[in-house]
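Let's start with one chain on its own, the form predicted on its own, as structure tokens.
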Amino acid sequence: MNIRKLPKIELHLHLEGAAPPNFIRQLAFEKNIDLTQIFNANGDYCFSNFNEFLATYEAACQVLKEPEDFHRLTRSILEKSAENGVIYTEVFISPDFCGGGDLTAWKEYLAAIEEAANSAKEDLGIEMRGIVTCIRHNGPSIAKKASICAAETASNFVIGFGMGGDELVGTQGDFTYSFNMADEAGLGLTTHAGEWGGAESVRQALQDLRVTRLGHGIQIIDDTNLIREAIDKKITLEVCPGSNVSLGIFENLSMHPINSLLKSGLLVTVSTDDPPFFNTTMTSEYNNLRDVFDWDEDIFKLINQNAIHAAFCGEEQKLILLERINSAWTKT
């Protein structure tokens, strides 16, 4: 089975934190913009715990000024998505690096974003959707200005909202104004949930945001009354075993709970995250999902399906995507 060559689907990549560190290097040189000190020996990015990930994160996006940076931004993702066989990405863009949330600004961002990604299309084969994203730990006023920005560019590219950032700041619901905005115009909901906040931080999402998807949503694990609440609403989760693991929630694979979830019922999918931070990719990913909990090909067939049902696209996008995980992850 070579993993690397079969299609996959991913639901939870963040597009400013799959950079990767050479890209950041090259745009610190051209834009004398100096980033050393966000890189370790290795010219790896550089970080030890949750917080200075935030920071060494937020750090790499000084040198993402102009709409055209995203565009070379988007289209180095995308080409190492294709290069692990990802054919359907849904990408989370936030407004906040993309024009400080100005709305003018944010549409000139995006269509640079949308133009790398239909490039990608014809020349790779992928296919690429927007998240508009907001940070949470920067509060709920500069939410709702992304949340203006992703409801006035709702289209067949941005079909979705969720929330990023450090999920020990405020709650869930100090959001609901946002969330709702972006319900209203139609938008797929998702949010950061159960991955530092504990089970509440989900029991939060589901009651006052009303998402169908959670970022990570890997804490429900502790609380099997919610356990049954999400499998009852479909609600599915956007597992990233690898970011879980290097961001030391914990201490390795063979300790996550992603088995466990997918075995109780829930919806599970696999995604990374931000892949360069983590050193990982979809391939080994799933190269580790098989080494350690010996999933086969009937497993990986089934996340990808749950994905295609979660994803936030149409309904002709989707059947399109099934037949083509259909026919490739079955067993010979």
Ligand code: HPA
Contents of the next structure:
Amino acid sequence: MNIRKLPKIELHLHLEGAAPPNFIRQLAFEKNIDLTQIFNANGDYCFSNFNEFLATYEAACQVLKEPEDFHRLTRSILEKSAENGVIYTEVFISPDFCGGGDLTAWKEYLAAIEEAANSAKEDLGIEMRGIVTCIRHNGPSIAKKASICAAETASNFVIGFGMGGDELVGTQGDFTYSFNMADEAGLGLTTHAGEWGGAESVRQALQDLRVTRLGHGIQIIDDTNLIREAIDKKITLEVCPGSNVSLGIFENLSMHPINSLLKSGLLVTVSTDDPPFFNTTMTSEYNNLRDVFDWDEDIFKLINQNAIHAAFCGEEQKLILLERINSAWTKT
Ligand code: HPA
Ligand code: ZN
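Could the form predicted together with this ligand be shown next, to go alongside the form predicted on its own?
Below is the whole assembly, all chains and molecules, this chain first.
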């Protein structure tokens, strides 16, 4: 199977986290900003643990200043995704980096991002949707602004609300106000949980935020009762194996629980998270899963079907995606 060319659905990709180092360096050069400290000798992003990752990430974001920068970034990441066979992608976009939570500014950034997404759909055939994302370590009151931005711009393009950032700061329940507001606006809900905060963080996410999807969610593996609850509630896991290995949660892919999670009956999907940071692509994620766990066309078809069912877009779009996935992922 030619994995790179086969169609894929991605549900967990951070817009800024998908910025290639060359892209960030070019903007830094144009804006006369010194960012040399965030790159290593090979020119890659430099970090050795999660907190350093977040610091490098936020430093890189300093060069993303104007809506035009986000237009260029969106175009660049969609080209990369399309090269790897992605036909539908839900992308986390944070108002914290797009005007600091100011609604008027946010609308301008969003318009630039959506314009780039429309043009990529025209000439690359890739569909993008946005999940407005608050950043946990920035606290509940900044998150409230993000949820106002999300609720005010809910559309066919902005279809979800999520939370990223440092899972060890505060509790999921600190953000109920924002998630309730997004829910009332008809947005789909997801939060980073069970990446660093253990199964307890997953429990809180389900109880307090009533999400249908979990960013990562992998640490649910430590709680059999919670696994049963998540299966009953049809909760979907946005698993990003390359990210987890790169950040040192597991020593290598063979130690990662993704295969056990799938076998337990959970709805598992596969994404890249922040591809250039973790030196990954959807193609390499799939290749590695095939090599390490023997995943075949049937399993890849299933994880893409899971992704379509859990996607926050409308039913009409889902039917189109299902047809493409079902016809392409067949054993030859
Ligand atoms: N975890 C939490 N927050 C993030 C991540 C991640 O992997 N990537 C970008 N923001
Ligand atoms: Zn993430």
